[in-house]
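Next up is one chain by itself, shown in structure tokens, the form predicted on its own.
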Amino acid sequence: MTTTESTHEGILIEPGDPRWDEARAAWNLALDQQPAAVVAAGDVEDVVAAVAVARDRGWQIAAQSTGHNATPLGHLADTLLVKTAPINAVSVDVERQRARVGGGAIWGDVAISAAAHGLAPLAGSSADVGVVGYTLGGGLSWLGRRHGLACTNVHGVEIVTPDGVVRWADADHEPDLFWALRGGGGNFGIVTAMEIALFPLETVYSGQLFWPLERAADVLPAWRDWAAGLSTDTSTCIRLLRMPPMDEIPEPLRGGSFFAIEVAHLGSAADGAALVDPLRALGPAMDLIAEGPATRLMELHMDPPHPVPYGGGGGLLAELPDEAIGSLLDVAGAGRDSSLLSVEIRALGGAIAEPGDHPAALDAITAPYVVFCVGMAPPPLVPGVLADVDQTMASLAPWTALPSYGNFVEQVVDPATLWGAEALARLCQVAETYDPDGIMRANHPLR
């Protein structure tokens, strides 16, 4: 077993403290979070104490590790923001192929710890995304078509519920709470640890192919048809990219506009190369697909490695006919004036569409595609980015699917559109049991 330790004393930070602006920040620097106070929790005892402070002062509670997808939280007046980032220890149980991760752990640390033993987690596309928030909301991984959603591969959760009690939820303990935490979001308390599955994986055949954005009209339909025949060993997405002229972006991409295909193949390099041959026959301008360590998947999506100001949003697609492709390119293709850095369509299916071994609030996503749009801009310009997000998603509206996927929805929506009426009703019952006073706030609330 290997362990990465982290210790930190919990600190109550209030307005006027010199640490205030840093403490209250979300990952999206366009947000101006103004909670009543912030607690930087170093361990589970700090979280229990934070809940007691909130109750004593009549505040609600919101939890954040990295603060991704914080936009739907809205105004945080009379809310104690509990930051769990310091609770970031990661331990790997090699024999059981599991990891216990702290409530503030990020995927990059988990991936590195697991890779030392030839294992890999169901990590997201960015190394600095928090494990807990991502998993509570579902969790789409490059390994997901083989192994399913991250939330259905959770084996246990340590959580401080709004009554200040530390609970362990798994299939045999607090089963209703365990069901809700697997895809039901952060509505039930502050998670201080999770036990998650790991999977044998040492190398991947992965990378990107790039074409000029003008080629999207002919390459995107070819990708759609190619992706439909893939086994669950292969995951893929396309992106319409408008790269900013930033020094941290490599020179071949800096300031350019591209159509990109990303591929992650979990089998041999020889098999992966044979799979990719039809795409290479379409004449990409750049070919960056190669074999490498499993941790390479943390860099595949080229996400920024630090907080930025941005606007984003997305949803699910029931199908991707030629008409949908044409409608999308009419607003986000070559020659269009769009502020969006990336418009992405991921192919889902495989185990993502199949329920896991134990019931979960989000046990599968049956839609074949998910879309996410994002643009980076100084905070005053983010409303224009969001307008482009809305326009792009509107172009795909005839083909959208419900329930949607909360991790890619960055605005307040009817919760029934995220979980469906039946699951939502049960989630509300669980919330009533563990938070009858309604003091817990989540980015996608149930009520």
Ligand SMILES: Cc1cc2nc3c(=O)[nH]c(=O)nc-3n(C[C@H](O)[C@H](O)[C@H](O)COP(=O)(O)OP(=O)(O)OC[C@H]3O[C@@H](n4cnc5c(N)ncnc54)[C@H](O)[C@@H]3O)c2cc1C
Given for the second form:
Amino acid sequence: MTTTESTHEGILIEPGDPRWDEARAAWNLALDQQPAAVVAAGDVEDVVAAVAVARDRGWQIAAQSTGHNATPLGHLADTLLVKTAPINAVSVDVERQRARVGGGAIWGDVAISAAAHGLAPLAGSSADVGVVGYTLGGGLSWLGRRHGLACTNVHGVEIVTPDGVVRWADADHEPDLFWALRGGGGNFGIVTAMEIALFPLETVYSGQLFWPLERAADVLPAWRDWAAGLSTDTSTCIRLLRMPPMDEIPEPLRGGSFFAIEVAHLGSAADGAALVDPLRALGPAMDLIAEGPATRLMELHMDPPHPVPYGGGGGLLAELPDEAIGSLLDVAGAGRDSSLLSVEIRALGGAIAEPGDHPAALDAITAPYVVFCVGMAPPPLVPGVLADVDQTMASLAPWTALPSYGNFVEQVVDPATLWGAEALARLCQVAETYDPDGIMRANHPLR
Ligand SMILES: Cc1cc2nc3c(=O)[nH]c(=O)nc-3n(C[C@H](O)[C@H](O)[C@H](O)COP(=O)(O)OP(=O)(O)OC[C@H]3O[C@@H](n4cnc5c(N)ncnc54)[C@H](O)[C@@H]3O)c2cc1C
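Since the one above is the form predicted on its own, can you give the form predicted in complex with the named molecule too?
After this comes the whole thing, all chains and molecules, with the earlier chain placed first.
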């Protein structure tokens, strides 16, 4: 067993405090979160104390690890924002292939701790996304086609419910709560720890191929047909990229527009190279696919390593016929005026489409594709970015699948569109048991 210790003390920060602006910030710097107060919780006792403060003052509670999906929270008046980022310890149980992570741990720390033992978590594309928010909402990983959604690979959850009680939920304890926490989001309390599965993985064959954006019209349909034949050892996505002219972006990409294919193959380099051959035959201008350690997956998607102001949003697709590709390229392809840095389509399928061992609020995603659009901009320009997100998603509307995927939805939506009527009704029942006064405020509320 290896452990990194959490070190912070819990602290209540109120408006007027010199630390206020730093304390209330979300990862998305376009947001101006104005809660009643912030607690930077360092451990489970801090969280219990925070719940008592909120109840005492008649406030609601919003839990936040990083603020990667904070936009739909909206105004936070009369709400205590409980930041769990300081609860960031990660301990790896090598024998049982599990990690126990704090309620504010981020994927990069888990991936590094696990890799020291030849293991890997079901991390997403970005090192600084929070494990808990991502997993409560589902969790689409580069390993997902082989192992399933992150939420269906949770062994247990430590949570402080709105009555101030510390509970452990797993298949044998509080089973309804355990069901709800795996896909039902942050509606049931403040998660202080999670036990998650790890999987053996030493090396990967991964990277990107780039073409000029003009080539999207012929390479995107070829990618779709190629991806349909892949085994669950390989995951892939495409991107329409408009790189800003920023110094931190490497020279060949800086300021350019590209069509990119990303590939993550969980097998040997020789097998991976054979798989990628048909794509290489399409003459990419740049080829960055190579073998490397499993932690290489944390950089594959080129996500920003620090908070940025941005607008984003996405959803699921039931299919990707030529008409859908044409419609998408009409608004976001070469020669179009789009503020979006990236429009991506990830191929899903494999174990993502299959229920896990124990029933969960989000058992599986059967739609074959997920889309995410994002543009970075100074806060006053973010409304324009969001208009481009809407326009791009509208171009794909005839092929959209419901229920959608909450982690990639960054606006307020009808909850039935995220969970479907049946799961939503059961989630509301669980919330009625654990939060009868409706104190929790999640980014995607149930009611
Ligand atoms: C750059 C980027 C890359 C991404 N890549 C992927 C990806 O590869 N795969 C994928 O599936 N998703 C991805 N996402 C989406 C991501 O999963 C969601 O944004 C997720 O909600 C982030 O969780 P968080 O804890 O970091 O964010 P937060 O905004 O802190 O949390 C989101 C919500 O989760 C709940 N929550 C968070 N922490 C707690 C807690 N301790 N207790 C109770 N509730 C809590 C709250 O309701 C909160 O409003 C990405 C997003 C971004 C911006």
